[in-house]
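One chain comes next, on its own, written as structure tokens: the form predicted on its own.
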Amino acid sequence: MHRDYGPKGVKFFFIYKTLAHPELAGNYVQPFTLAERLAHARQADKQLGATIPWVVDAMDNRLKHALGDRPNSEFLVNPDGIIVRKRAWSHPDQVRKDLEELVGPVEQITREEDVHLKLELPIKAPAARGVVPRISRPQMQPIVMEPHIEPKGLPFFAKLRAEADADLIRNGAGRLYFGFHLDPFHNGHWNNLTKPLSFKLEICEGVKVDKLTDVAPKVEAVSDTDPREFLLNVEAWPDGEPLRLIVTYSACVGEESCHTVKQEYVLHRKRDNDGGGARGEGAGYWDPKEFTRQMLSGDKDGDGKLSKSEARGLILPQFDSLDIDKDGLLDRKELNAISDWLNHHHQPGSAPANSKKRQ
């Protein structure tokens, strides 16, 4: 559509907002600074082989909020700045119909097979992954946290992912998750020949936590890039009273440049609506059975298949191409194939079924 309607004066833009699913595509984590967001957009530009320019949202997520907080929305804006079409979920075929109506048809439609983009894979991890078992953290949501950024300090080679269950967010008693994920843009890996990552939690009076300090398990591999994770039990955390987290770890970039880092965060007992839904264990891995089960939850007539009227989300715009046997329905085999494509396309973590859970 960009190639067809760009010459007709239609301007296309990709919008970079806060990550809807951190850890999914290339094990990325939420950026802490605008410079990091710009780096993400440049990397996405390379991976997509894009020729469409990017608009990068500010760190207060003002554009995301103004556009309705949807993860994959689309808007058509006329020359007077009026929104003439909007959708909560992108639907390319419908956009083309909109443009045919609003701007006019093109003489020859550019087909998908006519577009030869130079695609690139996500940034390759500098050390092994899948070495350290992942913690299972179902039904947890990101909470608001503030990193203490020193203007001339070392970067956050590892970034905190803080999550809480519904009970902790609602009434101050529940489970709290810490995950320290290496940022692939800093090209760092854990130096396992030094002391493991450790944290110290400073709490306000009355709060009870089963672990005010903890140390990550010793890893036999010399280096790796798996997250370091912790699960805590918290009681009597009052609303409006933040906690202070101090983390110490060693990270290396390349073979010679290693850094021992101490960094701080302030945590709030409040859901972060801009934090996105991380995939959790086996970051980015789409289990075929679970994916199919979720998709078939929309099977209203109970025939075990999805019609186009029952489809939703990411499969709706691509329904016809996903319908391999062209019977107008997506069966379990076809839905399983979608998860296989997602796992290959996004270069995710390994399947969680091959790892041992630790609580």
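Small disclaimer: the values here were computed from a predicted structure and weren't measured. Whichever C-alpha set is largest while still superposing within 1.5 Å between the two forms counts as the rigid core. Numbering follows the first chain given and starts at 1. Compared with the form predicted together with its partner chain:
- In a rigid-core overlay of the protein, residue 335 has its C-alpha displaced by at least 2 Å between the two forms.
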The other form holds:
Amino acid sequence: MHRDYGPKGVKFFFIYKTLAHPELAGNYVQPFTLAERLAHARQADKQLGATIPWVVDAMDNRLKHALGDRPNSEFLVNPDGIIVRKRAWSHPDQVRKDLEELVGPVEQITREEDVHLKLELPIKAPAARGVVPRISRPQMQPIVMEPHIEPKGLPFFAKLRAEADADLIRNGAGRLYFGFHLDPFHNGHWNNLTKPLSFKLEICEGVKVDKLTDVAPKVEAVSDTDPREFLLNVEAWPDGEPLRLIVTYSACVGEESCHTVKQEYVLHRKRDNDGGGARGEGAGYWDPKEFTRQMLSGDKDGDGKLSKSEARGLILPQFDSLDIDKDGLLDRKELNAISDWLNHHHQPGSAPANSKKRQ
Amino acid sequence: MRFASLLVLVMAFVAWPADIQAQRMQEREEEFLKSKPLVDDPLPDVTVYSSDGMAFKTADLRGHYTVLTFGCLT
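Switching forms now, from the form predicted on its own to the form predicted together with its partner chain, please provide the structure.
Next comes the full complex, this chain leading.
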């Protein structure tokens, strides 16, 4: 559509906002700084391969809030700056109809297969994943937390995701989750040759927490990139009284450059409506059956295989190399091999069904 | 006849989740259409950034038909 309507003077922009699903496909986590969010947008450019530019929302998510707080909404604005169409969920076919009505039809409609997008995979983790079992945290919501960012300090190689259950948010008594996730944009991995990550919680008077300090389990592997997770029981946390969290860990970038850092957060007993929905256990894991089923949804002739003209998305530019038997079709075996490859080489979380749960 | 009734019952159960889902999507869409800013309202003017970090106002987008789509990496 961009190719068809760009020459007619229509401008297209993607608006980069807070992550809707942190930890998914690439193990991306919410950025803490504008510089990090800009890096996300540039990565999205590479992964989508589109020529449509990104507009990046400010860190307070002001444009998202001003336009109704939906993750994939769409707006068509006229040359006077007036909204003429809006949708809660992006609908490209409908946008084309809108533009045909407002701007006029095009002589020839560009098809997806004509565009030859150069898609890239998510950033590859610099060390193994699936080494440390994930903990289960059903029915929890992100809470508002503020990292203490020092302008000239080291980056947050590991970023906190703080979640609470509904009882804790509503009544001040319930379960609190901390997940310290390495940010793929800083290319860091845990230094397991030194002390594991530890945290200390500073609480206001009257609050009861079962673990004011804790240490992540010792990991045998020299390094890995799995999150370090903790589940706490909290009682009598008054509304409006923040908690202070201090975390210490050692992360390395490459073989030589290792840093021991102490970083701080302020936590609020308030749901973070911009926190997105993380998948937790198994995040980033591509279920082979589900992956294959989704890919085969494009199987128009119903032969159970994907031809090049039926292939979509990430696999299209890689079609020839993925077609192992060179018959011009991707069958179930070849599609399963792709999900295995994604799991083991790019964004492997641990398979939910096989993972050992740690409570 | 009995078989036809059974088939209708089975089809109703099979179709139910998809119908509910479609209905919820429709409700969300209608709710969104009623929320501000409405169609015919001006695009809110806020500061945003290009992906190379240059700040600009959304009002600067005036002068063309513009399609804005929210998204992110995941």
